[in-house]
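In structure tokens, one chain follows: the form predicted on its own.
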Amino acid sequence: MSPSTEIVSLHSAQIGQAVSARAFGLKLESIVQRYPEATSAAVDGISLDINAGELVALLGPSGCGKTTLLRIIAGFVAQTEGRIIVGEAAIDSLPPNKRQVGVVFQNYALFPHMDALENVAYGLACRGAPKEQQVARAQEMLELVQMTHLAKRLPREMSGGQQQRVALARALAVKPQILLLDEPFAALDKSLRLDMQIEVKRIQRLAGITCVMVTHDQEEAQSMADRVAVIHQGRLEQYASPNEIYDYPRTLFVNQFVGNANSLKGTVTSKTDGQSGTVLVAGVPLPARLVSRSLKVGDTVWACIRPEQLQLCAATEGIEEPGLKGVLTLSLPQGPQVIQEVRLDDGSAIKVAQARASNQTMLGLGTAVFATLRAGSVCHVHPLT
């Protein structure tokens, strides 16, 4: 059976019987984690208010502190400062096994000598539940994740996606108040990831359980999360919905890390009320959103333009277009779109993303072109330092 055919719609009533219907909010208050040998904090004053039933993604590059933050929530690491509150109760003093937090690890951490049913029942056994209750609950959770038919299989006899389902069932079996996912799709083939993302999101949503997911995959965070916390060097850069983070990045790091962005030096040439203005880039005035209100006319800045905000046209001799002039140097088809690289006259390179039509005639490499902003698009302008 293929992963896509395994995905089955689950009714809320079924989920409600399998997972506690009550959802709990999670609040992190000024969490700091310092290690004696480090010169800077691994987590530096992060505060998050996560609503009950919400899925929040901790997004950032390797070493930014997102996994440390997850381990602090789970109780595996004691924070240096700050508080963790689930519902209305602080859980800082509780050991991991008393926090009512379920964890799905990156490598799933299934016991190799136990079959799927035994793995799912393990947490209940540790809590002293009667054997009959362990089996009944484990069977219920395997049914929830569509794995009943593989109840007697060992982990080595299952695919990565099947192991992930068992790990998820094990985490949910103990009726946790909070579910933590640590890079849950990193070990899966790309072709399986989307199916598993859909399945995990469906189960989380219908179960109504509050979930925190660690990932460095921006597409994964944007597609699954209700809100995304972008973390860089231990600090929270932005906490907002996926659309807001992509469309209105607050910092240069967020603009460059989430999605793709062409970052070009420019000069602010006008500023109106609010955050609108104009920036001069490579001699071309472009409409801009000034991210920092402290920016003023004459400031040298970074102007960030997403590849899909640009379009190309051939430079016709004797006709000057209001766009960035350059030469087409590379064209990379990527399924429904084509990524093109343009070398500008000042030597800098930009990327342009265009939809690919089956009968489309593409511009040839070496063609002189103008890259212009699509209608309604603006570049995001950030301070130079």
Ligand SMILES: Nc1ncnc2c1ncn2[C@@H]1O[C@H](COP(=O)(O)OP(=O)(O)OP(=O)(O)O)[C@@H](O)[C@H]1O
Second form
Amino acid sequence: MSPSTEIVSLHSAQIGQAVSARAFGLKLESIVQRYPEATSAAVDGISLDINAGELVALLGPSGCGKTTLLRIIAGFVAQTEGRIIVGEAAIDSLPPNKRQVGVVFQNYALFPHMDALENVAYGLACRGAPKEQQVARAQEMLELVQMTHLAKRLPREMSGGQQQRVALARALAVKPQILLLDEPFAALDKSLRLDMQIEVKRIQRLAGITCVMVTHDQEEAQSMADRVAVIHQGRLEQYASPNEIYDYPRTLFVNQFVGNANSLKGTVTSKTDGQSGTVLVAGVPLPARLVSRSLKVGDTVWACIRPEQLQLCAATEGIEEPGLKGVLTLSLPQGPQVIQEVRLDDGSAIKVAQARASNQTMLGLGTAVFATLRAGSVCHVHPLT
Ligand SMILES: Nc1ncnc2c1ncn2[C@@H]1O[C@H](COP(=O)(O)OP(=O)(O)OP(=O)(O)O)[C@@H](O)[C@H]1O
Ligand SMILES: [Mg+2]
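Now that we've seen the form predicted on its own, could you pull up the form predicted together with the named molecule?
And the full complex, kicking off with our chain again.
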């Protein structure tokens, strides 16, 4: 039985009872963090309202301030401005060990000289729990993450996935109100990562614990989080459900960072009610969603089209299709789909995703093609920045 199937068999109530945190909401109010000597703020006025029992992913590129924000919530960094509220109470003046926050750090940060059990008991020891209680609780948590058999192992004698479980057990041992996870799966290989993602999500759900997870992997954020906060250069770009972020990106950055996007320069040629309109890209009029209401006819813009919104057809001499004209230059099979690169007549390249069917004949490289928008698709149009 694999670890993930074992944990499925754990009775729901057992997990709920074992972790048994009363769920609290978490509110970040206008958090600013300026490190001494840094030219710009690492966190630049971020406000987030996280519901009790919700799993929120902080998603953004390296250096955008994700870990800083997590450290502020945990109390390891005192923010320059703003307030942190758990439930109804501001916790800004509390030291880390009084915050009832469990943390799994970016590199697990297990103590190398302590075995798994001691590592898990550590947080309780810091909080002054009696020795027997520490051990009983640590054993209970190791059981929860299916690591009882390795209780006496040192971190260096464990695999990455096993260390990750111990780190999770340690974070949960203090019955936290809030669970913070900093890139918890980054060091795991792909299949183990999926197992651990499922386990963590299951424990989080059954325990009903409020959780903030940092990741720079947009797929991980999409698949695990109830809501995603996309952060760029210390600022919050968008905070919404994974679907909304993907289907209605509010900024060019979100459009390009979450999922793939072909960004092409175009001109707004019509604007109907609200946000619908048409954009002319490489001489082709395409239906568009004008992301900013201030956009008007004649504006030069970025038109973003996702690879899966496009389809290819071979160009036939003398017949013009309502699509972007180019030549097929590369084909990258990716499991269930194939990414095809098309070089347009103006020299720019776009990506087109096509589902891979086993008996399908693919167009040969060098074929002249049209890339057309699939029915019902619209491109997202953003102001030039
Ligand atoms: N102790 C510190 N002193 C000065 N600058 C810092 C300190 N810690 C972080 N920074 C800076 O603050 C910014 C945000 O760093 P942070 O570690 O929060 O980024 P991150 O989003 O977690 O990145 P990554 O994905 O690489 O872990 C970076 O520019 C970083 O160099
Ligand atoms: Mg980080």
